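To begin, one chain is listed below as structure tokens, in the form predicted alone.
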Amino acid sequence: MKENDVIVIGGGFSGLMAAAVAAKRGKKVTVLSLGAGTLSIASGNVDVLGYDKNGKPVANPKAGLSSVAADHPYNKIGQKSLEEAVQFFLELTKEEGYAYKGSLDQQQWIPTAAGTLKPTCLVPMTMDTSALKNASKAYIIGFESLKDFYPHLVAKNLRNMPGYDQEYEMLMVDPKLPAGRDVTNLDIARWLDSAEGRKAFVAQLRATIKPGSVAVIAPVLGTAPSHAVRDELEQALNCKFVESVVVPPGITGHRLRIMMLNHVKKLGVKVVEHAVVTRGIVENGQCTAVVTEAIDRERTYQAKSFILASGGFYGGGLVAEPGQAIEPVFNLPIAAPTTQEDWSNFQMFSNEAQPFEKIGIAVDETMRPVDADGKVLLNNVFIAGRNLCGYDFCFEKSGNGVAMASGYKAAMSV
């Protein structure tokens, strides 16, 4: 008798989304997680489709789906499942007390630490820009010694962006953290987690910030997936805060991961940390178990179905070797140019997608792996997330969108 209905290999956004959906369907689920992956250091936003294949901005993510290539994951997932995945995720965030906002019908353009705008689809409420767009004047709040967020740069560039061309005033806060190293967003967020930090923050701004105003700030309003820090500071200063996007590590990604982990554990999902899955055991086109390797011994995990959400090249779900790419758990076929020089553009920041980013596992409409002729290779294995072929998440800004939707579709297929 198998212990699990579903084993999810990978604890990133696609894996945790798949685990949540499968558990909600009454499945007994175990997640084998190697580590936090990029989820905990990323923006925490859900980008569905920011740019088309020509690099032009997409005003409406749903309408933009018609422009993606035939082998793009969205064409396997389908619009209906994508819409259901968005609804599932939004309800999940409300249930966890850390609501997101947005829809497939409208792109959201949110401020970055460079004062530019980033297209995305779903954002935590701390990044809601509604109040900022309606303000005639706003503050940019910086912190002494904080790297990667410079208020003068934000203000200089943001006032040139359509819809954000209001007057900006810069204010600096000194958290008085120990000297000797760079201060990060995580340091500031932890400082504001403390009652002493919030009291000092309010004391330094109370005399200058005007009641009823709006302030852009780095994503530092606490480390937990909660609005408690934001709400307390907004009430104390009678203003609205808008968190910006920053270069990694982004605290909003950390909050998203904690929220997803909390959610799946409440649903009874078992999460095994530091699990290195080395191989699958396959009989007659069915996976019967996967094997993990540790210092002491190997462990075997049996299940009726398996969801492979192990990531791409960065996460170890795909491995690049001379002239070929390898999927290391099931040794699934990966189509890639045989000449390594053809894997990438010579211009890193060109107006074209990078070929190596599109390398991955081909799937059918239920997310099962297929060969070059479309034949299903493993009947009870489903693929989700960054190891899918056919898209450059960075170029088109679709990373968490594909992760969310493919995790949902894979879990609905088991």
The other form holds:
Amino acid sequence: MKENDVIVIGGGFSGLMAAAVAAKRGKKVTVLSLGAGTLSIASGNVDVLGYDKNGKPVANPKAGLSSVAADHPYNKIGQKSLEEAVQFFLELTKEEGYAYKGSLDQQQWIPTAAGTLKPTCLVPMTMDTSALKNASKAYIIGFESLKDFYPHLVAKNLRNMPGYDQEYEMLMVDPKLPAGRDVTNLDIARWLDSAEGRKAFVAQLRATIKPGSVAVIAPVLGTAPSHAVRDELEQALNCKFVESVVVPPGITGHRLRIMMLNHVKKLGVKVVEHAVVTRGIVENGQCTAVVTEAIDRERTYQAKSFILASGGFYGGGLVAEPGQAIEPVFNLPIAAPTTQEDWSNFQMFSNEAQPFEKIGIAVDETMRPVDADGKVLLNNVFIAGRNLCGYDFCFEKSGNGVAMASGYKAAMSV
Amino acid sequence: MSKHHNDINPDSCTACTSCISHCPVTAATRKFRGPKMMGPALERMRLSQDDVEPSLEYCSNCKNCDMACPSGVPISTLNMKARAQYFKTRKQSMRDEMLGHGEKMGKLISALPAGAFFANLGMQVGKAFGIMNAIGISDKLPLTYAGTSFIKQFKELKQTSYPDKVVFYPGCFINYQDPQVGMDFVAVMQANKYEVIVEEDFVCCGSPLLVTGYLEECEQNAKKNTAIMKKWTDKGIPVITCCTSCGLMLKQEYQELFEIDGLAENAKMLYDATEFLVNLDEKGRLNKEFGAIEHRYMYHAPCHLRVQGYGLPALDLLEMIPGLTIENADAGCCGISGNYGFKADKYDIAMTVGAKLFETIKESGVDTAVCDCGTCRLQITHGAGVKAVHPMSLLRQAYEAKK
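Please give the corresponding structure for the form predicted together with the partner chain, as opposed to the form predicted alone shown earlier.
Zooming out: every chain and molecule, the one shown earlier first.
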């Protein structure tokens, strides 16, 4: 059972992408995962490159690649692998019945719950804005008691955005949820998962919504990676829905995670939950096994290759300590400014990236970790995702793009 | 001292909402304010004052929050500690008194001649007269006592002696409700040339006591069990459970909750039966003389197994049996979570939580489910209308099919 071709450490987007690619290549794969990760609470969009290093919007992600710094992960992954990764992912989503839309040649600007626009590259079909852009008038649908999506705020700001300056009409739906804790988008999505929720939703809107119209809505059209809820509601109301980006819990990220898990399990990948990987067993630059530590004892997992997709500071793949940042599994060298005071740009909202975001592991073009001189440190360990150095995903909007492409490249290198 | 130890820092929580998104009780009812609020958020208040949040009673201690947390916060244990604190100054209901002390009832019944017969009859009568519901125990889920307890059956059994020995911790459910699982385990170990030792002095692991707020009694049980186990683990003899909730309690929750000598040392030698057998296989020591079982099954992984972080060894074992097909239902919590689903006012929530699993099993068309947890098996039979067996029972069947 513990004999594997590939062990992926981490069950986030980069880890699951790597697992899918390796399994498709016929490898026996086990994922050691800890927590549900950022993936399940985030937006589920695949941002590739939204802004260049000066903070200027990038119109075409592919063209923008030439502007990134030399040590940026995209320069290790290469354009060809990035293109293949996009292709692989789009096919995967189609196969799973929850297709994504987009291409490296076209930035997509999609509405957020604040009524601003966010640049991204690949979005689930439920976030496709083409119908909205072509409409002269659109609805914005909110829910009574939902604090994370205010139609008035969305409309007020969205009106000022290029391409979104149409007329908006606000509609409120009352899910009449029983009293209790604060209502989140997840609660609404669960309500619409139920037949009675969908029935009540349609009943409240039927008289108001004009046939053939478009409506912006929070990502509440069901919790599953499926278009069933959207299709049923669109058909019943003869209205096209466009889901927006919201604060966590972002349902679209939850759907993406479930879809990726469903997909890798179908490919025979084993996923071990709640596995805390604490160290690797390395002999002569070759990793033979990784060790998990539970409260009872350690357990050893052997494989021919390892993909370290353990996340950044949030996911525990990198740990910040006084004076240094460490990578806890293999104790790989971390490229970080030597003085800790230089880790942060104290002007939080300035037009510059945060140095701490760029802290991470340096790799070669096969995604193997390298030292400061570029020498490969581990022959059969490949790095993917947020623990890579050289990019500020938040500033440049490239998080899932780097995760997807580095996961792909790592799995092609094993 | 383990880094998981009871010095829990609620500030490790970054309030990311992952636990709320993955809490099955939160998904089933709006009355529960969710694990983040109950656990780390309120813990900060509790550190300075006696803060009571009524919706705490909704936590089922299923541990899906712990599994979802990216920061390693044992959220459910914070909840259970808070519950114990709540009951320090208040008295539990008769319902909780009964549900927390299932072992007392089991002991009493197995000591009486035809005790199980009358107890089961009593439950029927109790149900007919609405007594169960009146004290707050759901009468919808059938809980029956076995005619002869595991301990009694085991004493009658003649084992072949082998130099390799293991100690079996049966736990209340196997001892009083489902002794066949224990007997099947012994048969499987014998087929692998192990002699099984059972200690009559073992007491309830304390899991039902913990969730009903009897933390001090739970600690007493922990001390007793720890001392008995240590006697064997000191000699290098492993202790094995066939109940994943007992296993979780003995290995992990004891360490999270109490400071008792020997906890960490025992935990190193504590195994769930399926993991123990998979390890035997890795050492080339597993008897693989399995006869065929031409049958298709659906497997349900108990939450209290998943949270232990070593995967699903039952699947690895059962896949070795020729002819046997097993699929992982992968449909989340069954809802019962120990004694949670037995509470009359939580019954509907438990059934809502388990709905996806019941549907998955029903849709698959299998006539039998496989699961390592006793109360999960009850809930599966109740909710999906199919038989549910322990992996040990299928392994025994496969060994016997070869003979």
